[in-house]
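What follows is one chain in structure tokens, specifically the form predicted alone.
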Amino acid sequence: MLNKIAVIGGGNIGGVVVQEAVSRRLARNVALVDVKPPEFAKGKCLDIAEGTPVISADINVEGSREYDVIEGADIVINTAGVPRTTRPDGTMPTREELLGTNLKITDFVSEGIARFAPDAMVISIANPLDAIVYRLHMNLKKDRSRLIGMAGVLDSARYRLFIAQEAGVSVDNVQAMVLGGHGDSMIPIRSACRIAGMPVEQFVAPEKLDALEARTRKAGGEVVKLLGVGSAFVSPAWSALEMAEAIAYDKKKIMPVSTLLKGEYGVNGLFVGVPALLGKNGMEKVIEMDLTEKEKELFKKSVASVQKTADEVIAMTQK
């Protein structure tokens, strides 16, 4: 158990990510900070609080406007941004005007993890998932291992879900592994999808796993597009809790997460999903997997997708 885990932004993932982070009994203290008035934070902690005891967690959970309620946290998970949301007018914010906004977000988030938590380990999941990344880690300058970004995680769980359903088996006999950015660009790696160890193709058709895996890149919109106003809140909740837990219990777990990359893959100096072993230390290990010479081919243009995204925050930045 940790001392302590912190949570930036109370929305519905955040909202998630507290309440499983006190259930599961991750740390000992668990706290929320989130902008909204009057006291959106402290209310929702209230909340969670008074069910303590009814499933009998010693847990103190704290919420705040303030970010100094983050103080000492071993982990930060921040979900801090908003969504693409339709105006009044009936019109949207271009992608531009979204990013623009989720930056500045970003930026006053660095600046309170800065000063009360610095020496967190960060898992981010705040989209647009690459540029936020990218852009704490140019604020923070932490080292690789102590900033991540969840992404993979979730995307191969719905890999793993639609591939589950398709083959009539437990989701739990399925391995997947999606890497590359977190988009219409990522990659499902069907070289490495097993079912309880066989080849995935043993039990689903090739036709079909270009399908359900052209589904795997369009699942998040999928589901916005199912709720009307909103997006997933619970599957990227518990995916960012998995590899929280991966780190508080030091299981050395593999799994994808958005990492900064030094070489591996033959990149350098940008946050993509590739497999990692998660630890005690945070991220311990990037692991290299052996593609096939199409899968290689993807990464590369997802990578090309990741820079592309990487270069607007940068010019974001000099304006």
Ligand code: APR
Contents of the next structure:
Amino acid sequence: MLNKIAVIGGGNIGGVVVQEAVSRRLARNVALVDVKPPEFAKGKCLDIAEGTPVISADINVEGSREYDVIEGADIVINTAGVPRTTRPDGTMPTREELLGTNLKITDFVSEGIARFAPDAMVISIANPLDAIVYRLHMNLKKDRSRLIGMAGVLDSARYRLFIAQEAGVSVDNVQAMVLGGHGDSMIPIRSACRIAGMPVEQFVAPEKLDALEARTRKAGGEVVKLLGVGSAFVSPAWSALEMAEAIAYDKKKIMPVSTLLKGEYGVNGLFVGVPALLGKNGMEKVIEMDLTEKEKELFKKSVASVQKTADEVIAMTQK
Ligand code: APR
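Okay, that's the form predicted alone, but what's the structure of the form predicted together with the named molecule?
Let's see the whole complex now, leading with the same chain.
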């Protein structure tokens, strides 16, 4: 059991993370900071704390609008950001405006982490994932083992579900990796997709796989459209907790995470989704996997789009 896990942003995703961290007894102390008035985080945590006797969980749950509540956290999960929604005047913010707003929020978040939990392991979920995690890296200058982004676990879970449904097998039987950036350029790695250790093509026809991979790339948007408001929140929260548990229990578990590459896969200085081993020291090792020529090509394209995002983030810093 960890001593303390802190969540930044207690909206849809952060709310599930706090609730699950408590019900899974992941840490003795669970803290939430959210700037939303009047005292949103306090209210959210009081609600959860009042349920702890019912589930026999001796866990201290504390929420605040002030960042000092995260003090001393072992793991920080960042979900702070604003979604792309229509303004009261009916207009939509441009992608650039939205990125500008979310980068400002990330600067604020970074200050809070640097001041109150400088040694924490940081797992970031906020979107646009590639941009936010890069900005956190610029601001916090952490060793790469201590700052990772959550994207691949969720993207791979979506790919696994679609394949399990198509093949008519348990989701447990499907192993898969989705790599690259967290956007349309992500790459479901078919050559590494196995059903009970056997190649996926033995169960699902290639044309069907093409369609399922295309669906995986657009899966976030599919949920947004169906919900009508907000975006997926349970599956992203569970995915981040999967990463937090691997660290908390020193599982040495390999999963796809957005991590700073230092020459692996021929990439230097960018956060890209690749398989990595997670344990008590955070991101302990990047695992290089064999890719087919086609997958290598797609990986390169995805890296180019991540590079473009990083350039945008740097340009916005200099403004
Ligand atoms: N510090 C702390 N919390 C903040 C800050 C800040 N500087 N700025 C915003 N928040 C809070 C908001 O008050 C809100 O409660 O972050 C929360 C975000 O919650 P939601 O709007 O419900 O968004 P959610 O669906 O949880 O997604 C969070 O993760 O996957 C991404 O695209 C998603 O970027 C979004 C983020």
